[in-house]
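Shown here is one chain on its own, the form predicted on its own, set out as structure tokens.
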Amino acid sequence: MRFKTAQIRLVSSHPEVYEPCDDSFALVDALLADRSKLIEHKPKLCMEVGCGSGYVITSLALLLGQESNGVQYFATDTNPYALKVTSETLEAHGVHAELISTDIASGLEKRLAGLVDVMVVNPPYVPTPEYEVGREGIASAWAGGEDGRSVIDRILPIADNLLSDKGWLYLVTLAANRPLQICLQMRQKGYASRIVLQRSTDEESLHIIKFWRESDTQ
């Protein structure tokens, strides 16, 4: 049986890997809400930055389903345990992605420049002291520095370089990350945007923002 998204019971885990939580579920729900558009988009290369448990990249491959034959999937993470867990999650669902141990997309700038049709990112967005950003282990999954923007602000120009002319970026943000300012910042780079999904929990207000080049008519 083919699932539309990754099944939690089949998602691997490790004490040093961030498990699927409200933000992961919100991102996958946003992709599901956009599923028909994603299929019509006919992506050739999809990428997740910071794959963690593999729940999101696996879900993306599953929701594209049979329509995605021939699509390449890439996933990166700085945490070696995350790559192992993602590999196990992908295998358990019968899908495949090339997994790369790197910071965001370091070393891939030339190889993937202008080729990524769909990029999904659930970045470290929690406001923390700057010294917590980039620590080894599970803390690297959430520590976002001042306003939770330290890693996000590094990802955006890299995404701009990697995205194809028709590339779409799905980004998880908190209200504390000033999502409107992020949209204005991307507007200056020539991107339109919309909030695909907004969800409030007891602890946070999540926004899943979709970006695309204004030259690409949706």
The other form holds:
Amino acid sequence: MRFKTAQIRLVSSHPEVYEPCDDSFALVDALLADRSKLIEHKPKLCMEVGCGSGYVITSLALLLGQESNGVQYFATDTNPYALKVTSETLEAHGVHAELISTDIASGLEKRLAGLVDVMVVNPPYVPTPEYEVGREGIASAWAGGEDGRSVIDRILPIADNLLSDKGWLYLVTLAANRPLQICLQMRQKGYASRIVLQRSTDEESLHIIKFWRESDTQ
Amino acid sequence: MRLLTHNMLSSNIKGVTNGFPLRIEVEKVVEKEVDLNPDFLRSMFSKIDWKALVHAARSIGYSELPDEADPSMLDSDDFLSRFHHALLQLHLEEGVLICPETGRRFPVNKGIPNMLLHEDEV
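Requested next: the structure of the form predicted together with the partner chain (the form predicted on its own having been shown above).
Below: every chain and molecule of the assembly, starting with the one above.
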């Protein structure tokens, strides 16, 4: 059985794990909007940082295919319950990703450097007091510190290290995260960027930004 | 956890300089058949630390990889199928990964390695 993206009824859950919500749907919709480019891109290694329920990495795996297409997936989360739920979500859809319980990409940064062709990140982006960042359980899915940038600003240099020459990064941001400033910051590291999708909900204004190395012509 | 992942993981404890490869202590290994993609294997070959893969495969009970490998072997179907089996079809389901420098143990449960550190290790 193959679906275009992950099916909500097949997504597993746990009280301590963030359920697929507007931000998750926006990220998957951005990946769908870029679908033909992603297929043409022929990524070998894909990665999600902070996989939560597994909705996004499962959708990406359904979109790009598995071993027969020569694609492998890695997904990390700091919340052990999230990895359990992701594993169940992947299995319910008949796809596989290698799961690692770790902070961002700790333990992978040395050997996986320069190898990731597609990285997707829906970070904890909600502005909160700094002391709420890095707490255990479901709070780790949203608490983003000042301007919601605490975790994003830690992820960006790691993404830069892990992305291959042709690597793409899809990042969910909130207007409060000052996305333009993020783009300028990434430009200094040599990345071009584009807003793939913009969506305003009752509560938040979301931007899904795609980054790629400027040396790589799209 | 596939051996592909083992080949990409290093001990992340603060101050460790020689954290790769992690030693493997096995409790349970499972085999899951997946399609072989020669292009994937050929492009990954140069990224894989061969020695670490051979040792890891051996420590989970698979000794069919040659000690040395060079890119010319990628033309052989027999070599590709062994490489494929070791890299993608064998999973460390339960066990421990051990930092070669400090001996710190990282548990693997239900195929998921736990690389989370304690505060004094970061």
